[in-house]
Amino acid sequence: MADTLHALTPLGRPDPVSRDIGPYRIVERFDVALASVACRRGRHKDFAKAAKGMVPLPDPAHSAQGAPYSSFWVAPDMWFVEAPFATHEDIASELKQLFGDSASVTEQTDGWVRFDLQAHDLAPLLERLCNVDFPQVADGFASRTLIEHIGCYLIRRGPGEGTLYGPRSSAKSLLHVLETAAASVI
């Protein structure tokens, strides 16, 4: 009989990984389910009545949290959402049964890496990553930006909290910068 299956994080391991360096802390979370909604063309009414009261849809460059989804806007008319993965692993399949033909449903979860980073001022860091001003935007601001040539998005949840999405494929580059940044700064 053949071995079960093991489930691996973006880096390869089958635990999560975390670092401390300094004041930083830098988590993989492998603990939360991704997928991808987009509005379809004149079905807004449709669209916003389904997902009234379940899933928040935030204003451009925002997130929102809710239970059990939680959103970021990525694109006009198209969000992220995000539930933990132990209770929604097929979250693209609930996200279209609760949606219908009013939306376009797509499974992001094992297409990106996630990393939460924490810190008392997360700022030293992200200053030399990005070009987003942490101190100036408001808790819950979500972007689309660049790091070391990588698209990612980049969500602050409070004053020392920032989730950052990346590609699955280049989770190990992403974990190498953000070691290498957070080092430089202590």
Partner chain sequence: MTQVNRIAGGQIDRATTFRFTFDGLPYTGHPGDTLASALLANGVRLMGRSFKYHRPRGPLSAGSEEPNALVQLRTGARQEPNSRATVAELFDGLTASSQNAWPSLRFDAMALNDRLSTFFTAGFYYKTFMWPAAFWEKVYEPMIRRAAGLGRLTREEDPDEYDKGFLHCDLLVIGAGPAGLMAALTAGRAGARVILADEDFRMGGRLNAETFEVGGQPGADWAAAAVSELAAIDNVRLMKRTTVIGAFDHGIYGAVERVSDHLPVPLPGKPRQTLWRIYSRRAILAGGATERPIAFENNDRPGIMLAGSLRAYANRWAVTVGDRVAIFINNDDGLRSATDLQAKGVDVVAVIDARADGPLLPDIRHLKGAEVIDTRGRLGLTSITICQSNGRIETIRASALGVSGGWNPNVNISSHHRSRPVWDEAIQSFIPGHDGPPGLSAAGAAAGALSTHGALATGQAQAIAALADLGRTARAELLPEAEDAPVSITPKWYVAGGKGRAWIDPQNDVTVKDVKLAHQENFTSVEHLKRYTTLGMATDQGKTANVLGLAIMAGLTGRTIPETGTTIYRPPYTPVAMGTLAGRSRGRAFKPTRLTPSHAWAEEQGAVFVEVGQWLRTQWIPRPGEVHWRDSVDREVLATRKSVGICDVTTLGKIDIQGTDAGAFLDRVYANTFSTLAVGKCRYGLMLREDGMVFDDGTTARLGAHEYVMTTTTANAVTVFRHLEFCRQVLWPDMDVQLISTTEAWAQYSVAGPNARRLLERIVDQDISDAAFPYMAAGNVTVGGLRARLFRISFSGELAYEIAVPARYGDALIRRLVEEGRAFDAVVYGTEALGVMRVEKGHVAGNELNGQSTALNMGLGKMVSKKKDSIGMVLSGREGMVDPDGYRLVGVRPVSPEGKLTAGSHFLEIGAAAVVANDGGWLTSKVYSPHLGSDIALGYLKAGDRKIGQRMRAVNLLAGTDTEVEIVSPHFFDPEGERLRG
Given for the second form:
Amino acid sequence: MADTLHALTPLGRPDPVSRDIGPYRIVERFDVALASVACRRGRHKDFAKAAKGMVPLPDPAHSAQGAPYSSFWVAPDMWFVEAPFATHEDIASELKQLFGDSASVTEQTDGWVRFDLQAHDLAPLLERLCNVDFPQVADGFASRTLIEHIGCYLIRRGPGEGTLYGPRSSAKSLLHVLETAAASVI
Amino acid sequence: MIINHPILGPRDAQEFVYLGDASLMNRPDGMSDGIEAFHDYLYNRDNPAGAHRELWYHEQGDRSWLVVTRNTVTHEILKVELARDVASKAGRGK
Amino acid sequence: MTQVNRIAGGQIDRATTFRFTFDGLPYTGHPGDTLASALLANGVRLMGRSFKYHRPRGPLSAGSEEPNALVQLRTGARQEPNSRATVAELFDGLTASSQNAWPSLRFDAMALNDRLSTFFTAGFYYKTFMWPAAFWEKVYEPMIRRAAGLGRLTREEDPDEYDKGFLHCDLLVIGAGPAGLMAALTAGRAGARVILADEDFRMGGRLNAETFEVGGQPGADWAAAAVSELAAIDNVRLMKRTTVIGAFDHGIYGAVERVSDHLPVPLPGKPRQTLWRIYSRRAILAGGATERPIAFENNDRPGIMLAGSLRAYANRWAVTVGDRVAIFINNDDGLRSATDLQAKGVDVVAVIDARADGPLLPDIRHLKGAEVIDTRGRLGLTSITICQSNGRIETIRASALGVSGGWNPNVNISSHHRSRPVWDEAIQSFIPGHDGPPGLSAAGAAAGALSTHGALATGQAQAIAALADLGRTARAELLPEAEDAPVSITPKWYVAGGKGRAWIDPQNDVTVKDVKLAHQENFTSVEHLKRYTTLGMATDQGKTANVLGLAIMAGLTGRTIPETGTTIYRPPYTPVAMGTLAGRSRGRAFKPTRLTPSHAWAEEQGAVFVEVGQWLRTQWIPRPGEVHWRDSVDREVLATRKSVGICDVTTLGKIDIQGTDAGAFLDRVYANTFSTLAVGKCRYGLMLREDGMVFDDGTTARLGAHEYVMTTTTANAVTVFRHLEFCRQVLWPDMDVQLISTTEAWAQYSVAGPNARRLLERIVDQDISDAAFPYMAAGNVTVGGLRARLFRISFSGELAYEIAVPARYGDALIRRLVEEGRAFDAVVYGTEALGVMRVEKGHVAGNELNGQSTALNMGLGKMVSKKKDSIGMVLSGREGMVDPDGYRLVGVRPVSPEGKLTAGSHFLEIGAAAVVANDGGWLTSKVYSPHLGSDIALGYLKAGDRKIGQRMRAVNLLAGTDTEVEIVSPHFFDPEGERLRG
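Next up, can you give the form predicted together with the partner chain of this protein, since the form predicted on its own came first?
Below: every chain and molecule of the assembly, starting with the one above.
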């Protein structure tokens, strides 16, 4: 078969959605490739060397921006690495090449739905959703958190800017949660 | 409850899954130890009123297993360690 | 009706008039009113009937401690029973009705209980309804339930929404009276993150109910100015209408914010209430104090209330409860009620002061050493009878009586961690103990500092101390000037000597006599007293009653009150609606829904879905003309076995396992061996728990030297991952193994049936002939150039593959499989057909993986390798688990093809009685096999491996079935496995 398969977003649509609810803007992102990178046991030196200048390796509970790769910490010795999907769809293969046998790399692009949240101040929305002290944590903060029984990653990019990664299969439930919470806050 | 995660700082206990006594770390060797040893390992527990070392898993967090020393009477948490470090130091090895 | 009892002043907005009804009658009130204040303004004192004796009752208090004035608010689905009229904020159009009265509040037939009260004393139920035991469930309990009870549920779904949320602060201040306001000001000015929560809709606490000045201005005005200042501080969050309901571990507090209860209907999208989880570093309990009554005969008539509440109604709500008011007190604070009411022009007919000494009020008939010994008035107070110090009995006409026996600090939250309050002789009450929740201190009246100055001073001091704990400095600014009257109280718990009943706990109808009975029957400890008499066990938790009850018990036993001790409190501080605790987790949103990549396509086909954990999976897909689910399922099975079927298996857990020790790790966690598996191959794996029972199963493929992908059952995906992390981090911490879930990243479809390969050859770019891709092969392939994975594995017994593509292409892949499948009459099958085919093939699944079964039970005993250490290997060898007569997995067929089998049926020998002693095991899974044309089943049968070919009975006493069956091999279909290797 030569013709390619068409892609659908986690919400089951051809294109990502965005929602404006009062001051809150929820933007689905469908243009990011994602892979997990885990340092192999005892290979920290080789791992750090391979990453240097290419893949940022932020501290626990942090994210770091870069080009083409950005990343955020998810577990001891493990990061999620992001890159533009259009140019890095096969991100896992690229990173395997980069890290060689110093890391275990796994494709994660389609394991997640990503929503970018924007407002003048996201705190009133996020305090209805999760226990992260959003106004207090620094820009670049990244953490797994629980939103209405859904395990998500939350990245703070500014007081009014955040990224949420939730499990792909729960995309509709997660969007519903965000919409309902936004409606109850405005 | 709040568990002071050694890497992530204070986190709500709701994010964790509780397993039980930290002695579950001391698994006998299946090739050299017999049924008696495994039976003790799996079923025999102390039930102290006071300091208790126990295993908690940060399932809605960074997936670290922690050894939490908790006073079972007051719920005061006296110490929190990464289980992997504790196990490694105890010579659990591979 | 006009507001006959409305007087001058108050914090109500007279410019606006609200209309409302109570028991169908129309009344008016104003913004700022509670339902109780508005009813009292309209001359309505009777608001409810008591729980047990159905005695007519009016409000005892003006706050959340209210035991009597419980009403049903609103109508229809929003009707809420047991609402305290004293805190229900009035709004225009409010509808309220009385409860626990029939046919009407004024004439309640169940008041007969009151006449029979001799029989209904403490312990009545325990003693009377003991015998005969069989009567309890059928006769006594329904009878009691009909007669007793408070309000009624509507039985309609709650139309409102409830939110939950999370807040963080340096300092949580509970209560916004003088102490709380001062604490919040002190900490807020110092830059700390402060949350100030108060249950009232107007902050200020008692300052709103009193006339004394703070800092040279009326207390209420000072409070309003303080609130304005706090509102302007960015780091302070003011939360009115918010009740802190409990103290939990490590500085976590629960709070309920009544977002919309003061509105007829919540605004669109807005919750009715929000349950907040507050993470605090320090907290100050400034919850004030609650006045307690003095018990005397017939002290429960409408019009008799706490003296402080009487003046709160006058000062804050501009209401007098009656035109002729009397006051009965044992302390100085109660005198304020007399002077305040008189200053408002109300006729104060007498102050009955139980104390013999002390100053006399000028211009008021102030009787020293006197007592109230009885009252009159069927539906409301008409007169009181007093006994003066000289023994003279006098009846005084009065429509309201204020009673003050002293003030009890609201210690409740301080005892939520089981801290015992301690007795303070000076105020004759309990104050918070020193071993309360770490990080919590008390200030103001809650700490026993009952003067306004005391409240301001302790609020400031506690805030400074709390911030000092956090390494911050707060300034001790000059406190505003305020009254600092000492507490002058002489204990007086009840008026002795009467023959009638004197109420202690009016909500549960506990009287002094009940406490005496408890004493007489030796239920003298406070915990026994509580449970024997039900003192303090009603919805008000005995806020006005507990101290009175235990003080009377102390007197009876000759012990001191501290010796007698006190019961403690549990959350919640005030009742919480179930909906608030549920939050948004109800109905369809009870839990998140997980959808598979083929969901949209399946919906278009009219698929029937089944919940598997949070997943929605296709159960079957009906075609036109199919009327019974079996029509669809049989067709899906037959079409798959005849040609080819497609099934979405994305929900199976997928765990990526990498690292140089990945193979060795799998050898430890699986009972069988994986380190020897060739790259590009997969193998069925059996995972045990350490106790030797089967935990999970699935196929694991080796994609590279140090890279495996494991599949788990849908149900166990999370617990298996947790277990693997445990093994990796805790048991063998130095293994080089990395784990990550990829369940959602891949859309995976099973393609099964004789034409499976021919279908996939149209999809997959590579050669997948039997030679190139043999049975149990696994590897990366491409689909139209797109990366994909292919596994040649079979759950159905057919030639079968599982093909996976990145989830975004899952919709396209199912559509292409269906499109290309037309040439083969391909069918898409659901979980039912999957189940039929796995039972036909004898594969174990959820019903067999029941947590009580070993590999040996499942006929897989040989899979447990003894050549290596693995979880569960040793203990699966325990004596009882290797019993040759133990359960073995067998197949079951009815002897007659028409015979019906029922899952859960038990095996019995033919002719044996259906008793436990003859039980041979049970049927775990039953399906109808269209292939075999009869019901078939799997089951666990004792020594089943030696009973193949025998006839037995499958008996289900619940379903009423008794079927003769033949025990057969569990492999009903293609036992040699020729088809799947084809």
